[in-house]
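Listed next as structure tokens is one chain, alone, in the form predicted on its own.
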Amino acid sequence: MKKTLLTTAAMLALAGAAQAEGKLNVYVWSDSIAPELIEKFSAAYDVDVTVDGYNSNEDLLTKLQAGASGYDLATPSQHFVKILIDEGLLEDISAHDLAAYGQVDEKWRGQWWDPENDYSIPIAYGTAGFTVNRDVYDGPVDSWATYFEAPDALKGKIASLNYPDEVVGAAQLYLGVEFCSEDPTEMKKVYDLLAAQKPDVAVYASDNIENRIGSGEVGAHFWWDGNSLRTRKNDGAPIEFAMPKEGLVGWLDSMVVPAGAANVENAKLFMNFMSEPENATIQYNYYAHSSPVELDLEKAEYTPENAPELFPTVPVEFSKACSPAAQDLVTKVWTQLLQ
């Protein structure tokens, strides 16, 4: 009986593979998907996969707002999932009916950005904070003060991202200003902090961060937990991801299907494939961000002992989808800052 069931399952898998031939065009965070999984999926299902990368949620939003993107799958963060849904830019794929949904940890189901789980399947989560190069700076990193009010060793040697999303959120954590504040007076405090920091910022950039901070070109860089981990472990860079007492900015990226996608069924198949424990573990070990789906723990490489970046010891507040009034204030702060 067991052998018969296994044979039947294998036949069904082969049938699914035959039905899945075609194309899949994905637009995801740069270098975020394990190349071996792209190859494995392509070979198993006879699907030609094209992968393009972006460096900010804003880039993705702009691309989809322009229409006719040609992409079948993307991976926005939680607050941008909500924005994309509200703007009618995503396909309702009844994600709750997918096999992948059964792999999702209960705490990530029914969240405010997709309460009925119609549009999205989580793929990774983590935090945004700042990383220091210990050859440049050997002082404390237990507060955002190190980043926003640079000590002498970091003056002129700080780098920021070139978009406001998580940077403004971190400034709000430091100042005690609520996320999505509609109070101009409170947001003026955020602007004043960032404007005072600006002379110490060597560059506002969201690419090539690993080389910039790993080489010591800058001493502190706004960054993400897993990226810092990968650069520390894989490149041997003398860096440390800070745990500021005021907290870190949280994010969760999900797989979604842009409205008008040509290969919706292949996108769903890819979601199921990426959420299988074996493949999710390969992705976890490659991407070095926390997984919202079940892993094969015997093969998972990262633990609190060898990857403290992934196990925060401070509060984490997740970015929110703000009202138009609140978002206008964020945009105003950033626009004035970079003038």
Second form
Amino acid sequence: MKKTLLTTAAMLALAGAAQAEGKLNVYVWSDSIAPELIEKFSAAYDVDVTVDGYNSNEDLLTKLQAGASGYDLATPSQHFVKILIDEGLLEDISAHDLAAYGQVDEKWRGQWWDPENDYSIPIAYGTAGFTVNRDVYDGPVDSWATYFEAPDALKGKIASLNYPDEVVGAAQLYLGVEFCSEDPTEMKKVYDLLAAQKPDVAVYASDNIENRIGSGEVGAHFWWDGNSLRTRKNDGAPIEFAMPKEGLVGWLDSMVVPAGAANVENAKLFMNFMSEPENATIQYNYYAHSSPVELDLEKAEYTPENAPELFPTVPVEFSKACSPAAQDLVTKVWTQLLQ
Amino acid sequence: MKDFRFWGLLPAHVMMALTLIVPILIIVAVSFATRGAYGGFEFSFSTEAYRQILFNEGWTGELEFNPQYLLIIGRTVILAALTTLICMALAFPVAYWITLQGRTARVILLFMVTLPFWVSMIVRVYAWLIILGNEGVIEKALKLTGLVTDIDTLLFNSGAMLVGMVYSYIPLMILPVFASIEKLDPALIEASHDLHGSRAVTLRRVILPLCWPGLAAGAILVFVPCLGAVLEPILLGGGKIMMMGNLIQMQFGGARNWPFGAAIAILLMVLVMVFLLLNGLRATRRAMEEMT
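Can you now output the form predicted together with the partner chain? The one shown was the form predicted on its own.
To see the whole picture, the full complex is given below, headed by that same chain.
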């Protein structure tokens, strides 16, 4: 009896070890990785991949702060890469030694969020702006004024997001207030703008955006470039991603490894895999956001002609990692707005 | 024997302590900690989080009394109370009607009341987005009647939120009310009529008082989760006004202020406890009155 138990225990332990070798737990933006690439990676390296999704950088930060998340790979945006590094929540994987690093476009190397490229390999970048439904509104979309100071056609038909991060950033661009401003009088202006906009806002929501803007339930929605592109191309929705002259809010997501991850080597394999031109192209065509690594241009679907969303003609300002004082002002704006 | 009672129940006590008491103590501890720069918290004592509920720095930097959080809390309590009242008003006749059915029908009807719980909450709330949405069932029906021709949208207001809340929580009211009506002795109703009590009087003086325990239990089951509702305000209410649940969520997310989030959660819990205590006291007083 005892022997059987021992053998079983030993076998279980072995099985456990064998399984742990072939595992990768990925925590990324919801629906952001092409499913066919997950399958291809699993088959090629005999690794069991599980994918969980999040909808905001804050969700990721909170989960990693709570500790022992069990994830091996995540894709935070640039300002959260900086925060995660500063908080000691990422594994130093000497990313600059990976094959993937060689594929990364020069302009995305050595950036302020990871100056030595120790922690991160970029996977996608793009902008946050607003999309209009052309059946509802046919006026000009060359300024944030259309969004924040709605013309008659858009009154009551504006939709915003349900968290402040990028919305406040856009308001700052429009008003010429610096990102992460610690000056209360400047941020009061942001509050006044958003408060004046509120009567025209139908909904503050970050889910189900495709439907809401595609069907014309709202006329203008705060949104991301690639999502707008996908909905326009795949569903034939009569929508247009605006190019406001004041600028767009930029983001760049990078693959990183949370501190204490169990399968660091598999995470590195995955980074290399995702950065190979063939796979990066499949990912690009699926996700429809710009790629920071070299692509197979023959197979890449989007060009400036058929996807103007991805090739902004206006300045792009990247979100920064705000100090607690600045973040408190952002929260204050949002709380007072929705109080 | 007594020993066994203690040791036999020990696993249950340990479970309770580990899964209920300890987490609450952790929340209390966090609410008195100092916030970390980017979320999280540091172990140094501070009552800052509780001060923040009432006093905040204004736009010009001076500390001032700011009722914004009290507004959010008050609004949440009112919404929860309204939901509870509507649930009571709707659940009572439904439950009463179910008790009047035959045995098989009763079982089937009760099963149907609990049926929605087999589906995820998010899916059920989303269903209301479709029902109330543009070109949804209600809008189409209204247009068919010809009375209304142009509806902007039925969604994204407090009414839609209330509908969603009532729908989500009404089964929790029907079940206890059903249980208490089922125990009602028909002889008492007959007696009331024999004594020339009209239907209204019988309802008010005989049936309702006897069913009060069921209504009270239902009220607790509905009111308490309503205080913490997050989904309905965001999805159906359009996220335009904040509720307590959303406020707490925001403190742990975007606002990166865990101690304040914990402090509000504690306040929410205290409110719930006060509500339960008042309810309990009332029940005891009533029981005492009946005994004397």
